[in-house]
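Okay, so here's just one chain, in structure tokens, the form predicted on its own.
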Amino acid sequence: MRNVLRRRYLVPFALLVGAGVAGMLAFAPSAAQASAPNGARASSGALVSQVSNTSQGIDKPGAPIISYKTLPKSYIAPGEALFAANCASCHGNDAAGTALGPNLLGLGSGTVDFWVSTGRMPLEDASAQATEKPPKFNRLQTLEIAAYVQSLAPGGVGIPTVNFAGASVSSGQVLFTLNCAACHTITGAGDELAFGAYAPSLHIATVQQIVEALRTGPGDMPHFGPGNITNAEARDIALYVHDYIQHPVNRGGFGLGGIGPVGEGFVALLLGVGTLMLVGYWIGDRA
């Protein structure tokens, strides 16, 4: 009797439990998700603490929607020995780019910040896409970088602050669902693209990664100028990003990774199919 109950209920039950586990864990974020993008060394001085501590917004009524702090002169030097050590092998020593890198002129502090920041410079391998990973470099290093090829052109995009007084969830998540979601998926998880490429997650990005990258384009990304999403739009999408995807409230009691119906749709099928198995086992057993 013991043998029959194992083998009718115990091991499809066995099954049962051993898929669900397996899914949990394929569908939990990552451990690159799971850390912080600006985990680096602790970083020293008076701007760097402010831009550090202004990389998730303020609130202060009055102020512009989007503002640009202005990297000190004495971080150039710093930064231009850095730079010849990390990134001109790629990009020329005057940052006017190689084959092997693009030229950096003109394109400004913002984009530069954007690349370190997310760990995607330095790229050890050129003909692939540039993965996020924990940045090589601490905040002071990454300003000062910035602020070395800032002082070769003029130009490009600075590094944001975000003022999120009189911000719009609402207006963000409209906003994101029409120029996003199409790419990273409505839950912001990330998905693949043609010829190998992808968009990556969104689940660890600061307000200043996302509207670096909403104005400077990276990879293949488009390019949103203030023609195409004006400070208060990109304000509120970095609100939604930043207040609903990166911290849901899961109403159910388990986000499932945050992939939307993707997990929880196996998770249907896991205990639906699998508890009707169960009671099919147990109806053929009493006939």
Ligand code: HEC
Contents of the next structure:
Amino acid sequence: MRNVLRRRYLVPFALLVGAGVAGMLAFAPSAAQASAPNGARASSGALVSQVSNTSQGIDKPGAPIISYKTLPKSYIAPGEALFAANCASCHGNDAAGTALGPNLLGLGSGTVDFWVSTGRMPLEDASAQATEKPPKFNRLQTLEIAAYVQSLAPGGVGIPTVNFAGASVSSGQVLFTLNCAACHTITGAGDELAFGAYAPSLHIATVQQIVEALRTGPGDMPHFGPGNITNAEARDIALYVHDYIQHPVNRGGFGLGGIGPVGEGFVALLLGVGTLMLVGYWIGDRA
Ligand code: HEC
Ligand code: HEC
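Moving on from the form predicted on its own, please list the structure of the form predicted together with heme C (HEC).
To see the whole picture, the full complex is given below, headed by that same chain.
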């Protein structure tokens, strides 16, 4: 066994350790993502607790599967002021649209909530696709803007609250694979689509944003009405994305950031080749 300590082992051994550590670092989730509550978009906690106890769109048991928030009338006036200052230049004062931005009438508070809470709006530069960025407004301001637009015209999709009692993560997995994975990939990491569009990562979307996206179909994403995906199915998908994709359970070791079989296989290959080299040297030495 004293041979094991010979200097020639140091090279493959250092390679092995180096590859393993580099692999884990490279594929670990970013610090910002890991430190955000629930791995999801952070919202301003203090304000939210005043506004609603279901800010992440998760309801207590006993409620309907998906219910929609009724926003207080007192939100409309401050929402109108925020809209005039931040949105009207493109969407018009009455939200009926201009050459720079589409008509928002009748889209509902949930559509406005999705675009504002994911940071897509207000648009900064007219790119092919409005991109997610840190939201400009806190939760209360976002709900005020949504209340104002909702007050101008009825209809559209409201801001959902999801009751997870009885939800099934395995049904969610099947539905996600069938309906979402083609664009967002099976790990939810997102992917390039045709014509310069891309399906974003699902790793920071809140439950509310997942259901809003599914029901409203932002940009190039198709919209799924209750005839395609029932409320119970939407709930199962939201559970799967929120619990499984965003918080994978890694039985038996490091998760490597849940980046999927290719990356994980690569790290396994490096570790395996390093180990084989060590064993090979050792056997050669003994002989
Ligand atoms: C610089 C111009 C601009 C500003 C400012 C702006 N928008 Fe937009 N908005 C757009 C454009 C362009 C689109 C279409 C983007 C797309 O489809 O990717 C859009 C899309 C939207 C949509 C989705 C419409 C649909 O049919 O699904 C909503 C909702 C929205 N904006 C709300 C807002 C709100 C609320 C604000 C203010 C906080 C705002 N926007 C500020 C230009 C703007
Ligand atoms: C045809 C491709 C396609 C399919 C299928 C699809 N999406 Fe999307 N999805 C997109 C695109 C494109 C966007 C970005 C839209 C934009 O920014 O204009 C998006 C955005 C989203 C977002 C917003 C993410 C964020 O944090 O900003 C969520 C959540 C989402 N999709 C969930 C789903 C779910 C759940 C399903 C299945 C029920 C699904 N998508 C099916 C293409 C798709």
